[in-house]
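The chain below stands alone and is given in structure tokens; this is the form predicted on its own.
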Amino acid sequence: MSKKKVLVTGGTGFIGSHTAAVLLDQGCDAVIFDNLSNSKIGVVDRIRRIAARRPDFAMGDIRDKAALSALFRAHDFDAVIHFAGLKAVGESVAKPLPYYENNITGSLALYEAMGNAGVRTLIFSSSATVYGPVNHVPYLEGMPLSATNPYGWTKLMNEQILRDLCAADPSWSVALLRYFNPGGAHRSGLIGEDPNGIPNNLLPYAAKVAAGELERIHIFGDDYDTPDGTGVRDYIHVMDLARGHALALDWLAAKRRGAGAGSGATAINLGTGKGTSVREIIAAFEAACGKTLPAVVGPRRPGDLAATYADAGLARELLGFETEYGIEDICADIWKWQQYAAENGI
């Protein structure tokens, strides 16, 4: 990767912090813009310890147009990676308006600021939720899109906004990276997923149970049409995911050089291409932490699907992307991070 200056919105969050560390390690300059609503400022110094360089940090909210204008005046960015947004599915159902205001209105303000500054290379943090409830696995990028909750709709709406923007102005070059189920932590154990309150996702929840902070894992349904009856998901290590963003930046730059303009908006799955069940995750985490994790089976959650996993062929073809880490690595690295966080009061 040639040296670039990259704005990382939401860069102190889980995926954003790991991506910032990868960018710095590869010689880029990273500037983090975050309101710290679901993250902590201490992440910035721990990124410095990992990369031996500190990312620049600017405190701010993507809905603040004045703050965005000042940010783009202060830096000559080559590209933006847009992670900032609210992300809890259940909360989005209970509180849809804040999700639409933050994830849509805030994103529109960001895109406007980018256009005004002449920065038209963007990676958008999308999600496999855009495939909706009716497609069959594995999910392919060309499948019909839909959503079942406000969070998912904000991802799908952003994708459409960016397609329309690229169609109207061909100088834009956009990658819509659709994540599956991120997990793991930096191999050093210095940064990892650190959500406020009780985690919504299985892996950080299992870590809290292993640490004795939560009583038991809740398995939502064991009567699905899957090998062991529990839900199957495509779990990708956060370091593989972060590396995928660096590859996408290089791909967008190459497309821009080759075409002399933008490359439109391209959707790309970032997943492993295979699924792992809830019970398999619990067993892998038990092996990682050396403990038995209490679990209780309850009814299915409304809207949960039996299995979701990616077709990862396009990421291999366009980005040269291959995952390096498996479920055992994901669980071992989460446990290392969990122990570091407990020992250091994080």
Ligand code: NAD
The other form holds:
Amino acid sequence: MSKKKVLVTGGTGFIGSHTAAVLLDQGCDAVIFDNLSNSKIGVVDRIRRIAARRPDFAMGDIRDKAALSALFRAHDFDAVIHFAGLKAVGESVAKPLPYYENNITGSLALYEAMGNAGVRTLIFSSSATVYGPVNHVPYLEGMPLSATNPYGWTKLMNEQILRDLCAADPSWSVALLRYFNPGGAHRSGLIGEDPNGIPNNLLPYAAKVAAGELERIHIFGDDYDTPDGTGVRDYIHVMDLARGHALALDWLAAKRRGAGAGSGATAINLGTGKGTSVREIIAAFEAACGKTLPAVVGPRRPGDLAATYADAGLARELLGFETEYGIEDICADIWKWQQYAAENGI
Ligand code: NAD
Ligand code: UDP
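If the structure you just shared is the form predicted on its own, then what does the corresponding form predicted in complex with the ligand look like?
Then the entire complex follows, led off by the chain already shown.
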């Protein structure tokens, strides 16, 4: 990767921290902008220990226009990776306004500040949730999109806003990266997912059960039309995901050079293309931690689909992206991080 200066909004969070570490490792400068609403300042120093270089950190909120313009005045960015936002589906149903305010109003302020500063290369964190409930797997980028909750709408709306922006001003180059189910942690065990309160997602929940902090895993339904009856998802290691961002930055830069202008907005799935069931995840986690994890089957979780996984062909074709890690690595690395976090009071 050619040396770039990259603004990483939400860069002390789960995916942002791993991506900042990969960028620093590849010789880029990373400036993190985060309001620490769902992450801790200590992450910055642990990124430095991994990457042997410190990311710059600016505490701030993407809804704060003055803070954004000061940030863009202070740095000459080549590109922005926009992770900042709220992400809990259930909470977005209960409290839609903060979700629209952070994820839409905040993103609009960021895009405006980028435009004012002449920085028009962007990676947006989208999600497989934009495929909605109607498509058949594997999900292809050209499928019709829909949403079933406010969080999903904020992803869909951001995608639309960015497509409209690219149509109006062809100097923008945007990648809409649609993540499937991120998991794992940095191999060092120094950074990983650090959710507030009781986790909603299967992998961090299993980690807390393995650590003895929660009693048992609740399997949300075993009567789906899947090989073992439990829900199937496409789990992608966060380090693979982080590397996908670095490849996407290179791809956007190469396209811009080739076209002599921006390259529009392109949606790309980041997944493995492979589905794994809840029971398979539990078995992999048991192998990783060497314990039996108590699990009970309960009712389906409202809104859950039987199976979601990516068609990973476009990422391979455009970015040369192949995943390196499987669910064994994902579970082993989460377990290492879980133990480090428990020992260090994180
Ligand atoms: P995360 O919560 O760990 O990280 C998000 C970071 O953004 C946090 O550090 C938080 O403090 C910060 N933030 C939130 N609102 C902010 C604001 N208004 N101003 C500045 N900073 C703010 O989440 P993550 O798992 O790393 O997800 C990163 C992005 O990827 C999010 O946009 C999320 O919607 C998207 N995504 C995540 C998943 C997943 O399962 N983790 C899947 C698909 C898409
Ligand atoms: N799941 C489960 N128990 C949990 C959390 C999740 O059985 O405590 C199942 C869920 O029904 C789905 C899979 O695990 O089939 C992944 O769910 P997660 O919430 O991690 O991701 P998402 O639903 O966003 O794909």
